[in-house]
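The chain below stands alone and is given as structure tokens, in the form predicted on its own.
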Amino acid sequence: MDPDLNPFAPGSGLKPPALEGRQAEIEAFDRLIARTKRKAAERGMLLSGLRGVGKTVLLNNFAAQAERHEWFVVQIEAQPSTEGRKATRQKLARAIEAGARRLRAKSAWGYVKDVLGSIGSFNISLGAAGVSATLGTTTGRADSGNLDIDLEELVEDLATAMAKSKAGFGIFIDEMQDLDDELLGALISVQHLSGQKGWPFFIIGAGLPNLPGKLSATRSYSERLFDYRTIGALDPASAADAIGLPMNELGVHLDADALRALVTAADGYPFFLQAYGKAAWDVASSKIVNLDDARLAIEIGTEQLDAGFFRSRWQRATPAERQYLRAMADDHDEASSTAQVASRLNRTASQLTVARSNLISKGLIYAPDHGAVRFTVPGMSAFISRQFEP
């Protein structure tokens, strides 16, 4: 079929042609917006799950919905490493200024323009002085040099301004587990205070499955501040709709066996569904996709996933780190005991601490529990096994 009409475009954060199986999360965010308009109490929201399950797509959907309701929207992606965390602070400063600019033609601008100096002062406190040049500063607001104090004053000024137009102030953070501890702690603290003061300020975050644990370790009360949502694989019906509906809308039909094969191969993971759906469209010679087409699509889709989605992660690991990953693959995609991994490599767990830490820093694995590690992407164990097939 015509590749130019292919509805599938697998990519990081790209919205799929049919956003299926996430209605509960979408409705929960819609309620947050509606309750904010009524000045009713509400919590922020955190999405956690493996890579490739659609967290970023949902986060982008929420941010777009907030913008349609004329919220003050700030959207960033956190980065690991010292340099990455410094860059994250710079991006936060720029995103706050951009959020203000987007409101210039909106009803909230009459209130927001009066507190622009707080943004300028906060950006200097954040270490992004150049960003504040067009905003000016306000003496005595968000200018103490203490991040906790300055963020609190910024949020108070902006959230109070947004409340006057019955809208909210939201910071949407992808890869939230990579925020530096100081900034993460300050954000959690101000979310806590906002709930107590009735300020319409909300953190909407997304990250790996260890994100809730990291927040709890940073501020023990964080478990009560957010609506926690675990984002996993789609159920079979939603997975079938994610592939079938976009094709049906273009006059293409998958027979039952073909659809079942594609859904089974993807195991419900949205990114894999997009990859196999794209391949199925490309290989089909008619508007009826049959089982043979599906089998070829699975073969091609898996090769493409191996070449990009998986291999890009594998290549970031050193030879020693790849040995660690290979030992983990014996547990398939379940959590691996660090002691068992060490035993398989004839080493002690302490001898492998550096490799384990580096793999976590690179985002290839995470620690779901003390003494345990797990792959951050589904299907990684199968990919590793394919690399060593005879």
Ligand SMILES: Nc1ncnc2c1ncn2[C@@H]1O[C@H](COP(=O)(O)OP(=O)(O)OP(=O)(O)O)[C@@H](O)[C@H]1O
Contents of the next structure:
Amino acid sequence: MDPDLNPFAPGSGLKPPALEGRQAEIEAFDRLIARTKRKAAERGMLLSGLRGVGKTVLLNNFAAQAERHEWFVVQIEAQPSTEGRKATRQKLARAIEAGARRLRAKSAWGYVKDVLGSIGSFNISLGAAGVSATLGTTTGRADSGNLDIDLEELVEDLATAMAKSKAGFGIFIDEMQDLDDELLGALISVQHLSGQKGWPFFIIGAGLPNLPGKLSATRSYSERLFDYRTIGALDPASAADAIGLPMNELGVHLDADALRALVTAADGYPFFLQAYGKAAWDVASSKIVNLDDARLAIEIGTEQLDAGFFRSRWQRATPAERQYLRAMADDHDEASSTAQVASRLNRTASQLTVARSNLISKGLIYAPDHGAVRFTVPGMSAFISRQFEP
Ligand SMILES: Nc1ncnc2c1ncn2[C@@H]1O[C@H](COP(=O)(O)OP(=O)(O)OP(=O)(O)O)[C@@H](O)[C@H]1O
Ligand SMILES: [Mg+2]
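Give me the form predicted together with the named molecule now, not the form predicted on its own.
Full assembly next; the chain just shown is listed first.
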């Protein structure tokens, strides 16, 4: 079919042609908005899951939903490393200012404009003075230089202003596991305080499966502060719709066995569904996609995934780290015990600490529990078994 009309969107954070299987999360977020309007108590929300399951897409969907309800919306993506930490703070400053600007034509503006000085002061406290030159500053508000205090004062001022127009203040944080401990701790503390004070302030975060654990390690009461949602593979009916509906909308139909083959190959994972859907569209020569088309699409889609999604990760690993990954692949995509990986490699666990921690910082694996590791992407073990070079 004409590639120009291909509806599928394999990529990072790209809006899919049909957002399937996330109704429960979307309803939970709708409820948060509705309850905020009624000034009822609510919790923030955290989405966690492997790479490519659709966390960013869902987070963007929530942020857009909050915008439509005239919330004060701040969106950032955290970055690892020390430079990332500085960049994240700058981004936060910029995003708060941008959020304020977007409210100009909204009903909350009448209240928010009175506290713009707190944003200016807070941004200086974040080390982003230049960002807020136009906002001015308010002496004695969010200007102590202590992140905890300044964030608390900023949230109090903004959330109280938003409450007057029955809306909320939301900070949407992608890759939240990469936030530095200081900023993460300050954000969780202020979420805690907001609940007690009844301020409509919510952190909506997305990150890898180790995110809930990271939050609990930072502040032990975190587990009660958030509505934790695990985002994973789609159920078979939703997965079928994710491929079938966008095609049907353009007048293309899949034979039942063709659709089943594509959904099985993707194993319900959103990124893979987009990749196989795209390949199926490209190979189909008529408005009916049959099993032969699907088989060819699976071959092409798998090659493309191997060449991009998987190989880019594989190439980040050194030969020693690849040995580690190969030893993990014996457990398929389940968690591996670090002791067992070591014994497979005839080493002690401590001899492999460097390889293990490098693989974690490169984002290829994560520690779901103490003494365990797991791949961050679904299907990695099958990819590794297809690699013959060391
Ligand atoms: N519910 C869904 N139905 C169909 N396709 C989806 C769905 N959610 C996401 N996708 C598609 O899956 C791909 C990955 O989405 P997204 O980038 O949001 O994943 P992610 O979990 O944020 O991944 P990462 O951890 O790498 O950032 C995109 O191509 C997107 O269009
Ligand atoms: Mg993402």
